[in-house]
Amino acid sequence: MRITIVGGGYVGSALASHWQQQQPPEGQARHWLRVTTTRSERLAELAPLADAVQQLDAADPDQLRAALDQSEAAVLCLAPGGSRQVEADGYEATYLRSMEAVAAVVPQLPRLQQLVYTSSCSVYGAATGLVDETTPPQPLEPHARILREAEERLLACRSPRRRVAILRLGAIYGPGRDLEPRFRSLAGSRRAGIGASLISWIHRDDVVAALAWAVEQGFDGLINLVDDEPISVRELIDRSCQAAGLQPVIWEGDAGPAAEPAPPRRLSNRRLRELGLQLQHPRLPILSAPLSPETGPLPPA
């Protein structure tokens, strides 16, 4: 198969390397890749990694089209660059504009059947309860509402002849982004609240199996990507606080009556299993280490 992998970075470059390592199965030839950067300092980086690297804007609807020629299929794994990981213009330049380009240039690509990208779980916003696949998107953030209006531009690719695969992503960890080191400039320091809201996680390696196995398999819809354990955010700052031997957080919300209410919102993984994937990390490794007495897990939501 022809496949093109639109944003080389971290979950890009790992499904690259996981391709090219992978040992097709008998009498199938290797998968074709394309991967692209924004980034020419990169390009001689992701070279061992596929047959072509290219540098792409792909929001860009002429760049874009050059990249997915002949393609058969493309995994859109976008982030935003530099200063604007978490600023509104930077996801829509990231997201939406991107998403645009491929909504207008995918009719001049015949060959290409799949897309798979790569969206977040923030786009569930207030939805509240156990929240699966069927939920309706309900973003509160600017950056989640641009993430949802970059999907609804993608779904709108799906075709008789097209499959769209959306898989939305808890927060990502893995090799170079563990957990820890986030969180020990926190040590020590007063935090409003008790930190009852969960945070879903999934591990890098998670990721790339999934994105694999949906280009292969053919997958059209919607998956939740996360772990099996969602973890309060009072937890995983206190077990890293204490894994690294550092002073705990000070939680103002214990001592007074307007305490933040119990968690509203779990996220399901429960297709991700029925679909038959196997989570290599299916809880955070810090949840193995036992807690201190005073800092205990709290109840579940």
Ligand SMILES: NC(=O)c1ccc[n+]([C@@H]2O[C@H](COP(=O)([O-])OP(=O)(O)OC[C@H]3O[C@@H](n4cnc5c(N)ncnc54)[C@H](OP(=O)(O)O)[C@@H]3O)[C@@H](O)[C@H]2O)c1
Given for the second form:
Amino acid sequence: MRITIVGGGYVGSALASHWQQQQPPEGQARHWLRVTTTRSERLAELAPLADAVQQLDAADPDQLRAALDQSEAAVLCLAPGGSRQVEADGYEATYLRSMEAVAAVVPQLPRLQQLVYTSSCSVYGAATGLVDETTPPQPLEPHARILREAEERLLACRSPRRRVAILRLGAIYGPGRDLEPRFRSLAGSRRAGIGASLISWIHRDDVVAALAWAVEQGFDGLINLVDDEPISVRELIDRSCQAAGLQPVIWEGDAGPAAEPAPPRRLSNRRLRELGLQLQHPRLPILSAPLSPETGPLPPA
Ligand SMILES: NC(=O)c1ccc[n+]([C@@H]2O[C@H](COP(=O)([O-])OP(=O)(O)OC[C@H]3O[C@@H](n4cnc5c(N)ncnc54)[C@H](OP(=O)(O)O)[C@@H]3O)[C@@H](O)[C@H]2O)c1
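Given the form predicted on its own above, what does the protein look like in the form predicted together with the ligand?
What follows is the whole complex; the chain from before opens it.
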């Protein structure tokens, strides 16, 4: 199959590497891969991972058309700034303008039969309780609203000849993106609230496996891509500090809604299980360590 990966970043380059190293089933050829980057200085780094590397701003329809030309599947895993914080304008420029460009060029690309996009569970926003793929998105903040609009642009590209697969990811961790260092700076600090909101995570290698599966199965539909055990903000921070041998955070208790802005919700990954996808990392490694009694009782999950 000819595949273009738009956004050869953390996930995109790992996906390309997976396909490069994979031994194709007997009698079948390896996939032909094109990977993109916005930066000329990354072209050489990505070259060993693909048959072609292209510098591209996906919001430019001409560049995008060239990148998708002759491809049967496109994996859209672009993001404005990796794990760094980005303003909503940056989100709009990256996700929305790029999906608009996709919608503009697909009618001119008859070979392109599938679009696969890595969205985010943040689109569920105000949804509460157990959230699965049938739960209507209720994005709360501007970033999530933009991600939802980007999904809508992409879904409008669905046709009898073109499948659209949307994977809504939890927060990604993995090699080079470890959890603990992100929270260590909070050691010993006082925090309002009880840290009860739940965060769902997914390991990079499980994202790669799910994307490869979606492309190879020609999947058309929506999947929440999160692991089995969401973790409360409090447990995550407490365990991270403990793992680093640092002072625990002092939780100040109920300080009103502003202290706990996220609604209580738990993301379900039942559909991915039903589809037969096995997670290599069903829970965060940090959850396996015993929790020190000094961290005190945790809020109910
Ligand atoms: N990180 C998370 O926790 C998380 C959570 C939920 C969903 N996701 C989604 O998962 C996907 C993969 O994330 P990641 O962590 O691999 O992102 P990443 O490491 O930041 O990589 C993003 C890639 O997109 C490229 N890019 C940026 N702007 C672009 C544009 N205008 N046109 C074309 N390409 C552009 C970047 O180009 P350069 O090579 O020039 O940098 C880079 O290759 C993204 O779609 C993200 O929204 C991530």
